[in-house]
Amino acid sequence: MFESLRGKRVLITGATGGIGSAMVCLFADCGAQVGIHYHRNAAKAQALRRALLAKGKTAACFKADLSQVSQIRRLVKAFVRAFGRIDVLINNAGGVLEPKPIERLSEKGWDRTFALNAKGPFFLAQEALWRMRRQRSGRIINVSSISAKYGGSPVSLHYGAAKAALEAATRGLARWGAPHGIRVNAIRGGFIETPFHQKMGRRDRRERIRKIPLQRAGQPLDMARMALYLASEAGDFITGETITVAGGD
């Protein structure tokens, strides 16, 4: 079923980090055109394009912050000069900026968490949906978090009120995008086994592991895999969905 994602153009945000990483090998196995966008991790770009290409994959990188549209519209028109379309974008780029408790989160922690988790994705979809609408074919895929179900840790509930945003902005993206043969839907991440939770001091895994009913911390494949099968054949029927990957979290 995957047969249909070869020489398609995927634009991949946040491609440095575990899941983008796993979404890029995974996307350019099934044969398809890949863009690994990055912000600041250079060197994990080049060596991912590096690894595609001695594969014989196709692959390109792109810098961008995603906090700032300008760059935003620089970043999609880029990926097309180089690919010619754009048939599918992965919102993944995403993260907790400024964690701290709710009584001493300020202003500009709330405003660059939601730039970076819901801004950022919004207007990335704007720059695809229309040249998707021309092509009358797309997809868009947005990740986002349980902590939208559960409103962020004692730190992050900014976070999870932006995820909670990139949902409903999801929903509202696939009944624009319905009449032109876009398919816009998120994958709602569980515990995810990645650098992330180092960043926001977790030290200990195992009393968030349990409260899984599987009994394990998710890997980045079973995130881009549902991402693959969104963005393939499989996925022509679903639209405005929000899916979640976390073990019955």
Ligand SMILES: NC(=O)c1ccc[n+]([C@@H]2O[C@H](COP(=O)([O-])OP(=O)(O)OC[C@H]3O[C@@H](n4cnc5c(N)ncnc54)[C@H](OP(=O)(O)O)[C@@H]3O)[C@@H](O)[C@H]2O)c1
Second form
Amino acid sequence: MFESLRGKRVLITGATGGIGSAMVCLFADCGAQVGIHYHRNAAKAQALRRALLAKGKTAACFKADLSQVSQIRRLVKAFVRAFGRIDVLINNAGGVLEPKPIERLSEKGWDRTFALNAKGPFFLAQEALWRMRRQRSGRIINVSSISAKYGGSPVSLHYGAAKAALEAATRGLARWGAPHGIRVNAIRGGFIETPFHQKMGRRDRRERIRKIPLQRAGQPLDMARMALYLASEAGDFITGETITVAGGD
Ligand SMILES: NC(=O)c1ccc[n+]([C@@H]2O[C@H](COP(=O)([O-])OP(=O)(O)OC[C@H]3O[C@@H](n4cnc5c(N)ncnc54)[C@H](OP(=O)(O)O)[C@@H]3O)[C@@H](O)[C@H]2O)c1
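Now that you have shown the form predicted on its own, what about the form predicted in complex with the named molecule?
Following is the full complex, with the preceding chain placed first.
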């Protein structure tokens, strides 16, 4: 079913994080050539690349701060220079910058969180779209969050709002891309076990898991498998959708 991904050029943002690194490994295992994007964690990006090269896979690392549109443009350009084209863009980088309760959330925290989770993915898509349009094919997958449904946790309203914006952009981009053979979808992740939660200062892990109907935390691989499905021919008749991977949450 995933044979169609062999040789595809896939750019994965936030590839040094929990979910991104699982995506990198799964796509490479299916024969895709992967772009490992990172922001600060160069060591992890290089370690991932070395592990893939040792297995005979094709991979390269790219650094960019995705809250800066100029760096986004450079990133896509560098990826295409290295791989020749872009078949799949996975907008996975994200996070809660300044986790704060509503009454203490600053303008800067709001803006930075929107820049990373909503503005960045849009401008990455914009850079990829005109290239995919020329190829008459392409796949864009945006990684959203169950926060878009709940309006965030007590310290992440701004993050939930940014992911809701990303889901709306997914529908708009999908309508634009459809006549050009470009499919755009989003994956709405539930509670997934990654460093994301430490960064947010979460201390209620067990309590949170009890609220999940399937009674377990999601794993990065759960998200990676959905991305693989949507990027492959298995998802050929799906566009403009937000698919929830959250154990029933
Ligand atoms: N974990 C969950 O429960 C969960 C649930 C739903 C959705 N999500 C979403 O899933 C995606 C991946 O999350 P994760 O759990 O894997 O988080 P993570 O382990 O914290 O990884 C976050 C990734 O984002 C990158 N990043 C952070 N700030 C950046 C910036 N300014 N520019 C470019 N890249 C930046 C990091 O790069 P460096 O490490 O190289 O700096 C890292 O690769 C995010 O969009 C998140 O919102 C997560």
